[in-house]
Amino acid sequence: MERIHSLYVHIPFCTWVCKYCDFTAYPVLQGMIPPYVDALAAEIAQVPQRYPIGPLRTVFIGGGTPSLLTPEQLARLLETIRQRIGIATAAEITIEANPSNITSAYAAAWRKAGVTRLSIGVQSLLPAALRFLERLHSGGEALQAIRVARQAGFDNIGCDLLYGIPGVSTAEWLESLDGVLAEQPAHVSAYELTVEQGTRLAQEVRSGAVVMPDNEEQLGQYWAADRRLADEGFVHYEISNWSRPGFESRHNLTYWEYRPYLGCGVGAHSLLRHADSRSERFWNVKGVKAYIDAVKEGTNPVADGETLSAARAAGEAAMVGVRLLQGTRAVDPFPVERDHLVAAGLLAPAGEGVCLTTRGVELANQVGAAFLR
């Protein structure tokens, strides 16, 4: 089995789960934050019983809102990772933060518990959108939360950005954009904002209550975003992810590169690579109090997962490979199906491998999808 050398860290709570969201998020729960740290920091102390793994480069702690936990709390995740698995020198340690708890000492503290990466939650620096998205901060303490970050050391600083809100223009959207460009941030995610079933925003597509904008214009903020990003400097290195040279998510390249993860906490998804080519993906329960009993009992608290063929985990690698802009060897076992998207303008020649055309990037999840058996 391949060894794993990046570590996904789940925490669940939200002060408020926005309508749109449909990750394993919940409302604070009174009191359940100090024993879902102790469960969580338990399973991580059996990992390495359980699965190659470690020294570390990268760990990811997302949510969920990981920026609620106290620093100590996040400290001592951080210790037990260290020293049950191993942290490699100089890996990427990243945590994904809100801007209302982004201050001078919690900033302060994450740099001094071994925090290397902020990726911030901006959203969008709209009033009105802002609302919309049900987000608590506001844009002014959105760019606050950067230059607290900043002032505290970090200099690798991500902000996640959502386009196709409705009612917001194109040029509304390159407004927010510049706002966050103005604080030199290291890397910007922009993501389209989706429905996805079973969230209130759904709801209220379904209802009538709410219309979102027409294919033909969120593109048209996806590619006018990319040409002022490209403008500053910033390298398109995935669909849906810019970085200054040097500051792509290392962590986010594992997943687009295939590579073996562990995921740990409520809902948290793994990948493993075996030696003959085949995977295995599991993923842990839901359910906080279930995840919680679960290890108190000393059990595994993974739910379910599956195991995929060399096939198939060869049409995932290439699935996910081509989102890399700068072109993947990852299609080289289909070479009937890359030469048909070569012949049909979806994928172009770029180097030993290929890269997604401009038309390509628009229809990324059917070129990814034509990869799977």
Contents of the next structure:
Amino acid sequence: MERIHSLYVHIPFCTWVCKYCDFTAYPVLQGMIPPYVDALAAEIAQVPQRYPIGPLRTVFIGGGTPSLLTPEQLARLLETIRQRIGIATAAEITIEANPSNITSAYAAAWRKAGVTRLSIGVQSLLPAALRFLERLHSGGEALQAIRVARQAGFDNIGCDLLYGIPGVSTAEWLESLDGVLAEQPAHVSAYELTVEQGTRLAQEVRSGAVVMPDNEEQLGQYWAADRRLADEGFVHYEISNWSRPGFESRHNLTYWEYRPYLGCGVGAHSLLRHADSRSERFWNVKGVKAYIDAVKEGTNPVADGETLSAARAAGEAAMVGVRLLQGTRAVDPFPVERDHLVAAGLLAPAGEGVCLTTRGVELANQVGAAFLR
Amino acid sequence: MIAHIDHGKTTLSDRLLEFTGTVAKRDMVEQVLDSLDLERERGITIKAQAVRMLYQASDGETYQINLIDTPGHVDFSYEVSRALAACDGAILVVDASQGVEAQTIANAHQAQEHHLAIIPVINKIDLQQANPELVREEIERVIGVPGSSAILASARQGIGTREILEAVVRDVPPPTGDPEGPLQALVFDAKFDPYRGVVVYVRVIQGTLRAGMRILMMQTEKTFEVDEVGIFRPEREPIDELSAGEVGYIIANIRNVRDSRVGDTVTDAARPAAAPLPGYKHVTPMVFAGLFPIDSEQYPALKEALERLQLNDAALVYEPETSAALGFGFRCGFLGLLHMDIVQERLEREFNLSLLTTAPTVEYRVRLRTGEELAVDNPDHLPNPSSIEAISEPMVLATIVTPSTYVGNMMELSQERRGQFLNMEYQPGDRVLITYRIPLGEIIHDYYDQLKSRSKGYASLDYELVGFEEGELVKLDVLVAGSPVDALSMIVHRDKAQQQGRRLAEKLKALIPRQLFEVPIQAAIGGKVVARETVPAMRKDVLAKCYGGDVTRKRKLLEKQKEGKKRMKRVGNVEIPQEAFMAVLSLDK
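Can you give me the structure for the form predicted in complex with the partner chain, which would complement the form predicted alone we have just seen?
Below, the chain from earlier opens the complete complex, with every other chain and molecule after it.
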């Protein structure tokens, strides 16, 4: 089995679960965080007995809202990881943070605990958009948060933004983007606001209370942002991700390059790669209480999983691999499909591999599906 | 047992089986005689089904009664006629609230043609809207059977069951054939059993059938040794012999389904009968459509499935067909649209096939300038217009029975469909019997659905083929992404061609999903484009996020989309869904 060098840790709590979010997240319940952190530490401690893992080259603490943890709780988790699994020198250690939680004290504590990268959920700078999204911070607070983080010593700062928000024009979207770019982040993720099943946003769209922008508008905002980012020297390295050269999210590259990773915490997914090229994916139980109980009993909190044959694993690798816009070799096992997609104008040769064309980016699912059976 | 559809034949059969103890109460399920899953699901009878009952009558004697339950839908009238040829009497069931309807008349006439004793039964008398006295009058006036003799029954409540059995004993003449005479047994149905070969359903007219006997099929001239004879109760039950008057089955190691034809006469090879029984009228298919495997590798399996199904469904005819768009398949003839639908579903279910059916059409007669005559049951095979002298289309005599309120709607509908009005008769109980001469091609294009919807479900329809008539007919071609799709061609009346072309293009636009590129759809008559629509190219299909926890979900989503595509047929570069090939069916408003 291929050795794992990437760890994801899930913190499922939020002060407020935004209406568009379908991640595993729960409104923070008084008293739930300490036992959850205990359970996480216990699961992390058990991991090396179960899988070949470490030293870790990337650690990603995501959520939910990981910045809701106290600096002590976070430090304890990282310490457990360091001692039980081991972290490589120059590893990338990311934490997702909400602008409201980023104070000088917190930022300094995170640095001290070893965090090297911050991913800040800015989403938008427009008051109306933030209200629509039910974000609890203002645009000004978000910009201030970036400055505070930088002062604390973070040079690897990523900002998450949303476009395609109902009522927000392309010009207004670009204003938000420019406002963020003025703060010189190293990395920008721009996500289209997507209506996910089961969210309150989905309900509002169904009832007609909210009308989403059409495809033309969404793609217009996407490519307009891409041009602006390119002008600022950012590299478009994944469908929704841009970075200054060398500042790609190394942890997320693990997913797109189809290398193994382990996920700890509620609902976290893991991928193992077997020597015979089969893939094994499994995911933890979803309920916080169920997770805590499972870990307490010393059992593996895995809920379910699947094993993919070598052929299907290759298809999946190609499906995610084509998202890397600087080119990928993941399509190599599918010469017939590759030629077909190149002829259709969706893929183009890039270096020794291929990459999505402009049209290919817009129809990436059609491309990805070609490699599945 | 015969009736109009939904008048309660099958439920009444259930009661008779229960009352005579043929099926124990604890084994009773609804629709005992409907053995196909499809029949239970749809609540209709497709196949006639035979069963033997023993009934102790009020005279103290025990009688053997062989019951055949029949389908009521117009498409399956052939099943009814075959069943009637094997019978001595008919129970005619009429719904006490619906009264005499189109198939009541048609089926009763068939029974009369076979000179059968008719026992009228007015069913569902427990319903609030029941009007048995009015129905008695209708039976007398429309069918010509004394209404006073009708038995009042409710199959649901078990009312009238004994009276029906008593009437059968009293009114149906006992069989007259000599059990010692030369064997004559009418083959009225057959079925393929994978373990035992063909199971032949017979009614013995004369002589006796026993296991071990050598039999001769008089039409196919094949001989077989009988392994087993038996009866239906309603499952197969072997017995020693079947003699004159009895109904049952023969298993004789018949492996080739073509060796046993429905309508053939079974006789004793050692002492053959002088002549075969009259047999059946040859059945004429009314509508034709192409059946193609979605996966071309299933072609041989489809061929075998059709052979086996034909054994059990003598009305089905087929021959190989090749389509430029759809590849290898079969051109099949059906009795009607329901029959076509049922055949497709049975093939898919019973033989595990995935099929595409092209739009049904009728058979046209084409007279060429050379004087030669052609039968064309596939629009794509219509010769070049310049070589055609005239095209004739099949005409039917349609009988509509409707409450008088809807007469106007029925006439309007029939007029729209190029019908020629023939006659109108007022019947007791505010009912009107209207007859029209209508092109069959118009009937198969959702005429029946329209008839039902424009009469709030009250009107009923029966039709029979009455000949061919010349018409101003032209071929409408469809081009998808510039290439003609032969399977979408249709033959239409010149006056309607342009309008139908427009509607077809609009419907196809709605049915063909967006593809990677723009797909133009054109309808053309004789090379001249009369309508054009465009399916715009797919604009956007991309997920914003695909991180570690999203991959499985995303892969499953894409796999599901791909599975949907597999149900489509790829024509050139374009994926066309099944429904598109049926779009021509409902072009009229």
